[in-house]
Amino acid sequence: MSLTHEAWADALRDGDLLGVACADCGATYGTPFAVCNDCGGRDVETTDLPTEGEVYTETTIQVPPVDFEGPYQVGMVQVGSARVTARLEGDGEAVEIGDRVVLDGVVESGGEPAPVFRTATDGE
């Protein structure tokens, strides 16, 4: 059965990162999809994703939307063979492309969670 947004959000709040993997071509995604973007296959299954990864790309939001304080960083994190869009937090320093990061909770807005990754230190 394909991953629902509600199941993805509940797992994220519990500290787990779920994605979907296409049984036809093997593509893996970090968010719920009912149809594979790569091959159009409909046989996608829920899969556990690593909670540690590498920053693939990042940007700094200088002018935040209502209800957010800025500036802050967002980006895409490569976790296994999937990429996840997330908030990025460094330990007093900006997170850079290629940095190792770990899942460190969620930020919520309007009842919707988004993953937060922070810079990994040795031993994580």
Second form
Amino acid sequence: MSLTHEAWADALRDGDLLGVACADCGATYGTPFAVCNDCGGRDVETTDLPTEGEVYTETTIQVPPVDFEGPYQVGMVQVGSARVTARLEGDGEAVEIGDRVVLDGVVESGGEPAPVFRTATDGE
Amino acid sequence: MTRASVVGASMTTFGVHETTLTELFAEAALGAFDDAGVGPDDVDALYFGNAMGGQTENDTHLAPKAASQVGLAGVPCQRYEDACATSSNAFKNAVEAVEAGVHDTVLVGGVERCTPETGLGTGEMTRIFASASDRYYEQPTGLTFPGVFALLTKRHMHEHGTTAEQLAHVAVKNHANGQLNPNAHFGKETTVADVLESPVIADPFHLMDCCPFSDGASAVLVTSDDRADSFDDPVDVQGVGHATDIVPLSAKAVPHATQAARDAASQAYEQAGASADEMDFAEVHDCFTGAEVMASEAIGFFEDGEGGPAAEEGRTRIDGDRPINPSGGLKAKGHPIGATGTGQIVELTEQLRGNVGERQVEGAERAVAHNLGGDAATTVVSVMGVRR
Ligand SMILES: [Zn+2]
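Moving on from the form predicted on its own, please list the structure of the form predicted together with its partner chain.
And the full complex, kicking off with our chain again.
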């Protein structure tokens, strides 16, 4: 069985970022897929992704959906050869494209976790 | 090559409507019947688009309800849901059905209500819109649809140097065009400074970079090439491309490339035997100003990175060399989700007939519509042309 959402979420709550890697072509994704979208291979293996990465893009949501308190920053983080969508925390300043960030917990909404990445400080 | 023809087209005003979904749809559908000079007996099927009626109004199984309202009870009805590309997917399937001889003449259209007439406020509607993003890998972050396009646009700005001022020029232009469209939700003279001074929704987008929540309906009658000459004013469908891209956004190779749009445009141009350079104007999915810039590159109107400068230079105005969204686009015409795709087809039809007055693109003989759904995951691109 390939990586399930439940296993991905449980790992995230434990501080681990899981993705999947295709044994046939090497494509890596930050979220589970049953079949590789690059080559169609089914040999899709769970892989540990780095918990530190670089901000690929970001925005600050000023008008949130119900059940969310804005403003907050959302972005995509490049972790190794995969990306994940995450909350960004900038220690008082907005995180920008190219900034180094590290995984630092989750936010929960409706029983589902989202990764939180925080600006990396020297020595981390 | 002609795949099918549009022989009737109509839309309601996009804006705020108190009428029910099926009443609203009927206004557009009866307009299309009258435009084509047909009645229900001449129509063989309904291809219907509605994206969110189940969530917004507890109203599902809408296709036969809509058919019943316009005297079509009994014909085969199908309902499409592809987020903002809902009714262009209905249109694609209708074109294929008449081309294949499954039906002779088909009513295609869509309807949606997104304004507070639904009883839902901004936060609730923002949540419903966000249901089109990935349930598990995007929604828990609190990502909204302005946020989705902000993520794409921010990266586009980073890669290509696109500026907030260039984005604002898109809004200024589309609001100016909206003034010339009696069906538009909005339209006014405005300035780049006005856009940049409006409240931020999700940076880089200010309120005036965003399309409104709108109610509305649109409908067209599609018939086969063979039958089209028996109608007064057919406009030909020369190509319809339809492509998807991987969800969530994070799995896309180059998210701001909007690859589905590039793939759909290639298909549509190939079917039409034409290139982007031969299109006299485009209606594109400018849910946000940055989306118009990315679309203008994806459909081949401009090289990558040139969409922003082109908007700033006025090249996309009605009197520019590559007009985009003469209708005012989603930005000013409005964006009643399920009605938007066939709304673009209505604009192409009316423009190619030369019927739109002050917003007419002079001498337009061929045009392209680009309708995007979800987190850049679905795009339908249609090419239409004057019938020879
Ligand atoms: Zn593979």
